Amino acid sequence: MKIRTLIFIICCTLIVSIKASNDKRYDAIHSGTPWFDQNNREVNAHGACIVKEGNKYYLFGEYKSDTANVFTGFSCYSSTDLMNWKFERIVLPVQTTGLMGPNRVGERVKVMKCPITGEFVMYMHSDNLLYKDPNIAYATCKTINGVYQFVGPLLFEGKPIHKWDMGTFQDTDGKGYLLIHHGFIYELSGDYKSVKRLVINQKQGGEAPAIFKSKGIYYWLSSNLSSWEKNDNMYLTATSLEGPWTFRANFAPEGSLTWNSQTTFVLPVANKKDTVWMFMGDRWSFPRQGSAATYVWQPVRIDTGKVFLPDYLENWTLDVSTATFQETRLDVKSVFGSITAQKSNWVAENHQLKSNEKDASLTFTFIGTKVGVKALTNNKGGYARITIFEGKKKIVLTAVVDLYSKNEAHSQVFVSPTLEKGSYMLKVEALGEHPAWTDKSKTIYGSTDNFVVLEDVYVFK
């Protein structure tokens, strides 16, 4: 009897373990939509990078808030497939004093593993709230997802580097490099904890630098200067980091504003035969940086020394075992006609429902496991809150979506993770707010109104 009971317990444990390991809440990368972790909270990791360690990918980014552009910590998430992300921890919390203390800015976090020491070194841009005290600083940790110990400024010739937008690049020979806006490349010391030399200052390029290398050619991606507004990002090429670097062109179609994103990192996903390069871009949203900013991840196409993001893939998969990707076609059914809430605050026209009134809301009921929302984004778009209820009262998850874009687009703005099959209610609420900000020159950016324009709500079959 005891043996049978033990066998039963072991079998149940194995079944539960297998079910847990196969619990995939996402089966595609959904660019431009909020992503949710294992706790149904938004993945909050901006200005990010990804480091592979063992069979896992670790995403590091700025853990933003909606209240102020102030450092609240750097986050770490892990994944085995680049689609389903587990929140690990805040790996660098706000320090009590100093460069990463209260009321400071912390941006562009990047992590590399030093091949000589085996230590993980984290780099960041530190600044005051007026962006008048820029420093490149660093922290270290023995484990990739542990709490990093802040050290201080990264030194070159005994002095701090007073720069802001930054990136990192690790070459195939293990050497590490620091990239700085407007064309600076620094080679790091063997332990990655100081700068060995200035490789080049070629006075080209812009903000948000990222470099990757394919078949002996280096590609340097960067953004133009337009505050948090999107722009057509550009790239240069060279056969050596020391140059000469040649300006090429935009790497996404002109006017697409790099598919409404800004470069942050390029991740190689490789096996013994092939490599897929994944472009990682940010869709910044101000002031709701924590809840409404999203990510644009796209496969990079490379052909005879040229790089392209020719088409915007809203939904796509990247097989990390075979280093292959493909666009995903969604099998969905529209429930847009099954509105149960009052429409008095909404205007129906051109197969759209739109409102710019604060607290105007619509609800949709559905039975299934997954739901998506399509909306119009343009220069009058505002913020909307999307909430999924189990039944009509229990909140399963909630997110804020940003419906502003400089160029008008008909976009997928929300895709839920896979839920347990059941009866749900989806609520869309206009917040009566919109993204807007100014830069140092007091130029005004962002939306001019608070419109929420819904075009479809669909349930996955």
Given for the second form:
Amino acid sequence: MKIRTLIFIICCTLIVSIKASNDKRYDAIHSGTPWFDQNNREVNAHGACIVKEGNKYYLFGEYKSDTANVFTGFSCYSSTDLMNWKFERIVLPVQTTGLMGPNRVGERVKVMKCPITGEFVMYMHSDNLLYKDPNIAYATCKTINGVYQFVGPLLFEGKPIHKWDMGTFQDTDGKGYLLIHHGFIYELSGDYKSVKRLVINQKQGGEAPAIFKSKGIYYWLSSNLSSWEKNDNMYLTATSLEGPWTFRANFAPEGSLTWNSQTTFVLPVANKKDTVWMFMGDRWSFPRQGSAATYVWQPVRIDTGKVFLPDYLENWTLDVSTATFQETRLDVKSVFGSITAQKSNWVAENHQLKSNEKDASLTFTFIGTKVGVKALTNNKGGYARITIFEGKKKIVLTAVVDLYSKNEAHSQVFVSPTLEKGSYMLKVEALGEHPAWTDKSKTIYGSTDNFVVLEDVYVFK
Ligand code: GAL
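Same protein, different condition: the form predicted alone was shown, now please give the form predicted together with beta-D-galactopyranose.
Next comes the full complex, this chain leading.
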């Protein structure tokens, strides 16, 4: 190869990688909206946790599908700012056979780095499709974002742990703990690959357990039992993991259903002086969990022994270097007025455009870099597809948003990443479908209609 060609290739590679590393497409955490990775695909990491390694945060979660509640792998994304997520890989693919093989459920993946071995250990809830064969299993990897080697069930006194919802907690002394629904805390062995002892069975605290520690107080957060439906999650406190644990209260306002989410993890973001704890919750969306389930991440307020999520920050930033957070006021211009009812199957009333008819669609063209959509969500809400076209034909990205919520809310349901300045078309289509499901006891949950009720469309200035 000629030297000039080689220099040209090196320069191009440098330009491409500089562009990629400067690719700051989000400048806020937009809870309750689908997020897009570097390939404009939804960030698909549910029941997640975050691990910091070097100057990066790694998000691990369930890589959900839209068609069946079956294990389709655990994903890993990385970020330096908790807002822009790069897809790394499927870190645990479906195994050929066994606990994480075909036709199994795989949930609540959690990863910790063992301080003694330096290995990364991944824990998970494995089950059969009827949730009748629960097991806590583990996998390991030498690198945080490599493909993990599945080992098998995590053993306690030589026996598997037949439990379901789980979490993990790493204390400041490096000891690792496994948390299990309804208040079990197990201490892990030094290599994190088995259970050393049962620390406590509190006989309280529900599903989706997460623990964090602040100023010598341990906080146990967990949910009530309502399958994929949201409920008012609660917390307990103790000054030692061994207890006694005291039941406190809900940590979000009563009736907010934990701002429409279920606990999965609490991430401490710290510098030498300060710490912000970030609550991470799932807003499940059955059956379209892969595309329409979203994340509710909020700063936890702590006041000597009390934790609270007093308000819902739809858009906020967490500065990871100063360990401070701030609500973001969006600088947007509403363009909703210019979207008239374009088809007879949309009704315009009360500053809303609504339809429950399959394929009813609206389009809007704009010049800019970023667009957002606000909608009414309630127990008659359905699914809507949102597509952004460059010009009028080339698809830039597509998302499905879930407009069902048990409590009525007026929410931002979509925010695009920052796109290159240009001319775009936004299309919203009613899918004529809605979230609905039953749990083990055949209780019916979800929406009863397919409504898409738009309340605003705005372009970012
Ligand atoms: C929830 C649990 C989820 C999932 C779901 C299935 O209660 O927290 O992880 O198992 O039930 O219905």
